[in-house]
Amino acid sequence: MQADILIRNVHLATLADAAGYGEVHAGALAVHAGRIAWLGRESELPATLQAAQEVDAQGGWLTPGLIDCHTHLVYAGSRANEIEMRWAGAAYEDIARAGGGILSSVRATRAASATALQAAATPRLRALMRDGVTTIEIKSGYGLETATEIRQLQVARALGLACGVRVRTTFLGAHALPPEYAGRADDYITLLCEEMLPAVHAAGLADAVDGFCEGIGFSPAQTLRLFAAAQALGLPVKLHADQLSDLSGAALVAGCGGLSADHMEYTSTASVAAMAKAGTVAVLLPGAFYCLKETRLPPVAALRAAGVPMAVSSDCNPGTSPGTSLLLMLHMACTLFGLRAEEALAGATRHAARALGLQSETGCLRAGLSADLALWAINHPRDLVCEFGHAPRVASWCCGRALDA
């Protein structure tokens, strides 16, 4: 049996299983072509196997690479002017409504070039890694226009080459009403579906559509036509739901078979109970709540109890979630949203790859499954969750690929 890399000396996360860690102590895992071949006790490694890199672990923890499956990564500008305003008592939909929020961010992105684009996302995208990311999801919807989407998914494409991760890249035209179009929904909702989306398609960038479905965003009629025009090309779907208010969302992706409804905060019981059916997975977003200072929970308990899962991520964005460490929102969702630590670690892998579509290749320790591996220096997984503020990775590979944060 042949291996390109021999990780010995190791206890294994495999997060595999619906509930805890699946803890293997004095472990071994072998990898060959970027596919993890063999796992399990090093008392029981193969005598046949052969490596050509082996690498001890230290006795350290190794867990599937982590997976951040909802970002804005690629945007210009700054908005911390709005989060001083908020501090002083400013509403989010007040000063979206004021031309500042997203539209903000749009000025700035559409003013940027895709190397300006590139040179400031890149910083973010090391942050996330040095946290043991090893796959990310970046959306465009700092454009609103033709051009500047596509620019924003081509350099999501360029960061994922550049700095050797798995990028998922989503569409995200249907972010805020541009201002050419004030008054006009209907109108740029058709322009998304003949023109925006069918570019975007041809070009082969995005991964899968998404929508803010709210009242500062897209009506549920108007999230709809999207998403048709999006499965007519043969995109999932996915959805920005009942952040700032209960419009039904949650429901909605559900019904369209998506692979995600995110936010959350006001969702129903009934629509619970529609992603429960669907399988559609439930992306908590603790940086946003945090920032926002939202005192509506998502409940947690109710998807819980309906086996909806539950994914983690940190909605890095330069307005309601400016923050690049993913193991900081596993804290956040244990502290304020009641997780458990091996639900939130389930969320940044296991789950987190479904909710991105992803569960057949990475998310979980498995022989066959990718080569997405992260080794720290902890006593125990649950300390990944539950302390914060420092760095206990100690490597990363993607696809069998070590890779430099």
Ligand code: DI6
The other form holds:
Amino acid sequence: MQADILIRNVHLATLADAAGYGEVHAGALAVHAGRIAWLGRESELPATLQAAQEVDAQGGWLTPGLIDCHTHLVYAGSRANEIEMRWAGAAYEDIARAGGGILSSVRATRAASATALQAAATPRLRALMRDGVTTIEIKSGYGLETATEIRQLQVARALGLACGVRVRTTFLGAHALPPEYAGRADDYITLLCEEMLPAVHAAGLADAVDGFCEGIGFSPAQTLRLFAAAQALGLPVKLHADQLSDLSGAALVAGCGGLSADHMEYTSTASVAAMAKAGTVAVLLPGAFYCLKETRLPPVAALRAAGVPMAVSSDCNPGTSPGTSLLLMLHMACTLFGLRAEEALAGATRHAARALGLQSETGCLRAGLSADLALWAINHPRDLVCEFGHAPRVASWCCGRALDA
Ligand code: DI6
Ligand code: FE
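One more: the block was the form predicted alone; return the form predicted in complex with the named molecule.
Let's see the whole complex now, leading with the same chain.
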């Protein structure tokens, strides 16, 4: 049996089972042709195994590479001033209605070249990679016009090539109403459906379509029109749902067979039932909850009871979650939302993979899956969630290639 890499003297947290970490103590894992070729107890390594490279993990832990399944990583400018305004008492919606918020980032992003956007986003991606991220979803949504949306998505793809991680791109043209369309939201949705989305799709730049269904975003009826156009092109849908109010967004995206409903602070139990029926993943975003000083909690107990998979993600964006530590988000998902540590880690691996439709490719340690791995100097996988600020990553691999973070 041939292997390109054999990682030995390692404990495995496979995250492959419905509960727990899937611990394999004193284990080993072999990689061949970018895939996990074998894993198990080191004492049971096949005698015929020949490895081109051996990694002595010195008793560390190997987990699936982490997956950040909801980010707005590619943008220009800073909204630090708005965060200070909120600390001084201003509301996020008021800043948005006054032309700040998302539209402030739209102005900066429209003015930025692809080179400038990539230079701005690269340190953010490197920081996430130091937290063990090997797959990341990156949305557009700070262009709100065809050329800039395409530029954002091209930069997202270029980041994946430059840094070696797997990037999934999401078209979020329905993030906010651009100033040119003020008072004409339905016309903007028509533009999205008839021009922008087809152009993005023709360029092969979108793996999925997202929208912001909210009082300060788009209505359920407008969201449904967008989703119909996406599905006509064969693109999966997901939704920023019920973040600031309950518009039954989670039920809407579940009713469309969508990949995920994201945020979900105001999601009702009826919507949770719709998600369970459809197999739609709940993506929890504690960074935005924390940053906006929200008090309304996502319905974690109801999601758990209904068996809805819960993912946890950074929502990295300049306005409501200006951070690049997925591990910190796992800690916050437990402290703020009541997840258990093993649920949080599954939320950044197995369930995050499902939220991107990648569950047969990555998200757990299993023979045949992509060799997306993170090696940590920790005593137990719970340490990744319970502690923060340590950066315990020793190494990581995407498709069997070592990453340089
Ligand atoms: N919800 C979010 O958390 C981000 N977008 C959204 O619809 C925030 C985007 C921003 O404020 O720039
Ligand atoms: Fe978001």
